[in-house]
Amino acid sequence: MGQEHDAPVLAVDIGGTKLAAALVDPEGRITHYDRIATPADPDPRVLWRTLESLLDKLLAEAGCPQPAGVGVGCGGPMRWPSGEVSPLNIPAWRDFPLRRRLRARHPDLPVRVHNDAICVAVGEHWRGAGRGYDNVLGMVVSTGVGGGLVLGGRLIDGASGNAGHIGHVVVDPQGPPCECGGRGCLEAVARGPGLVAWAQRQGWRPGQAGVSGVELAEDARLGHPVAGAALQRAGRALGVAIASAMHLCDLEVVAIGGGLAQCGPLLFDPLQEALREHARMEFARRVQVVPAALGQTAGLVGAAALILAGDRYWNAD
């Protein structure tokens, strides 16, 4: 289904901390936005109930009864495309019936649910940093790392909607386990939480602030040895990744969200570096690496092009 509705998009974004909704005008424009904190009980109808007070809310406000559709994106594993959410930090639900909870409530509109971190990629290459390319890696590097893949100017979902999962590439086999089950994966490299973990047992304190990756980006910026040597680790380690997937994938564009991305230079320096090591094909040295354009709002933008631009990034039913 392309753009053939003058009504806006309910959009979703569930996250372990926050959950987001927003109206979303067919150019893919945010008219209405609100937020609430993901709740820690672990009776799922608690969170369910969280979630509709959130859009029942947003609606109400700007008095939009009826949208053209509603698209989620979800952290995983899910069961793709029947929604069924298993987030991994969001431990109230598992199996969650997510998208049949949502057509019960808009019997008569599309309802979308993916990954998160592929809506983010949706959302980068629909109108953001990968706009006007047809072949673009979309990245999310915060407490996972996750992405997804548009060839072609189409999604990719693969044989379980699981393609374009960088995570969990392998970029040293002798490194860190992950909690998939294996070991040096992308992931467990580079992830917000791995990153803090692996300074602390290099000696890095953190102040009055906690113990965060906010904290340790800020430590580096200022100048703390091993704060900058921890993102400078992450730094090579998706330099490494992105240079196999530029090989596999023959890529436009590969645009990097998440709020380590936020981190600048003492993230990107290294990973061109590495960059510049592993990705010696003349084609994939063609190849642009950027920050993600809609920051924190991309996965929401991309969760209203699964209906309003579904030609493009909707494959199922």
Second form
2 protein chains.
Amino acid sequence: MGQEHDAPVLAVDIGGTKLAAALVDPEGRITHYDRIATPADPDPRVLWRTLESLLDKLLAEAGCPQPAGVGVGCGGPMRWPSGEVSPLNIPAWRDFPLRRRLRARHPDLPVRVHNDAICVAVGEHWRGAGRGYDNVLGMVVSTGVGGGLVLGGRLIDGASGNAGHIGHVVVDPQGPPCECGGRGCLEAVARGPGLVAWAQRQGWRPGQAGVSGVELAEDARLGHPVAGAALQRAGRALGVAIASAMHLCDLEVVAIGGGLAQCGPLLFDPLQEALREHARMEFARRVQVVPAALGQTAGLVGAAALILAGDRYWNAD
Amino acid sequence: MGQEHDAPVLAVDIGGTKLAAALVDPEGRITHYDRIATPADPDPRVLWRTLESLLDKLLAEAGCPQPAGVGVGCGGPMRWPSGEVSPLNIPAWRDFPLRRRLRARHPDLPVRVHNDAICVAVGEHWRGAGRGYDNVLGMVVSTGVGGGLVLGGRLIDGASGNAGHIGHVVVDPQGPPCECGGRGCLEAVARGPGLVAWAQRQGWRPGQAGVSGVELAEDARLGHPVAGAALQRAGRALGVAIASAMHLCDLEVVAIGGGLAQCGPLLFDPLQEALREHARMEFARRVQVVPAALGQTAGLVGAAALILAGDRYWNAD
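For the form predicted in complex with a further copy of the same chain instead of the form predicted on its own, what are the coordinates?
After this comes the whole thing, all chains and molecules, with the earlier chain placed first.
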């Protein structure tokens, strides 16, 4: 009886490389999943139609014409909670009224849209590495550095849905310029492309055509000193920013996901070293910093939680 | 009818230099006030008896034997919410069971104890510079640098009541050592004694015996270049830490109180300059950074609010 028999939620994850959709049951399990490459076409309607096809196909294959609601994680920035999205990596959508369009498609259902990094953090809190804790920072370290904050057991949105931007915590006031216009933000140091650029300036030459943080991490594992130094630099910057967040927010768990978090000790050892130097207040020393648990599906699980556990994760109309 | 006729709350502020107590009416107005110097005696009972005398006298003079509750701000650290306090500046009290003692004195009343900087932030949110906003950081810049966070309209306590420690946000990973054991914390740079020590190393020689941030600020106003540079350095450090907090918490208002906040443009100009360089995300550029409005009484008003507006400011038993 009860929740197990309720309809699943349609969860959507909209990013620069792929559109993913899933049906998520009330326990947070993904029962159906599909994805498609994000079209490069600059016409916003092409992207919308591609998304509609993906959702139609998933619902048809699952035999679920009427889910319990629609939860969406989308790249920022966006106006929240109204859901006009302008994802940095999707130039076709600028102020695209995503939430309104989905509501028109599903007029009887709750439709909720939030930042994709927020959805990852929510997923990790609801069903991942932060489960059972009330004060959690979830992070994504990848092409960018994003995050979401759960404090007192509830998602923190801040004034405009932008709380959790750990990527723009300042780790070095004299540091490299950041795409936000600032200087020395965590993201400027630790994002994959930033690491690669730094390593190349130090003489690292990738062996193959595709230059990425993944390749850099592979070289670091093989013992390349510059690649190792790049991860060391990123790990220390992460540790400094996390120490600041621990002191400001009195956390219990920090869960780190995204591509770079796969580097293991090459990233986490310098991170922990910086924490030992900078997170010295007794309440900060107790915090656990752990890899995220849900992997690539965290964002979909979190998007579903905007509907399935809206009392904790949705503080808007 | 209604709150105006309710009994006032007994508010207490326990610091290293003075013990202050007040009766605060349900509108947040202080109707009676008294204070006494904090005794230097190392016997914890002497301090307790001094506090009891202060409270007895205030309640007798006000003709108010039975207030509606007791709200207390006390220097940290403390165990929260149980209220065993070990104020850094009051060596006589180590794990002193302040909340339990006050409950024994007032067995029929709610008794709530929180960090003194938290109470200042709560006061500024409830009746001061943050009034009417849901996302506020209140700060105290004085001998130390403390603060409190209100997000989504509610006080954020974090895992152990220690949220709001903006003084230990890292502003320079290579910066001066901090009393917490870390390095480059905001407090290490911007606390009054830190400023004075830095200025003295740069050749500043105070004209009188008492060497304090107040004297340094006075010299800065008179045009002493080293004193001015010290405030410049503190203001920039404050701006960097506040930029980080804005990005992490998506604030609306930052209210800055404490002795150093009295320095006006000498502190706020470099602070705003650092914000212009580091708080670049659109949602951060909208934040107002303002002087606190309640002055020395903010902590008492906030302590009263732990009782009078407990739905927003007290998340514990």
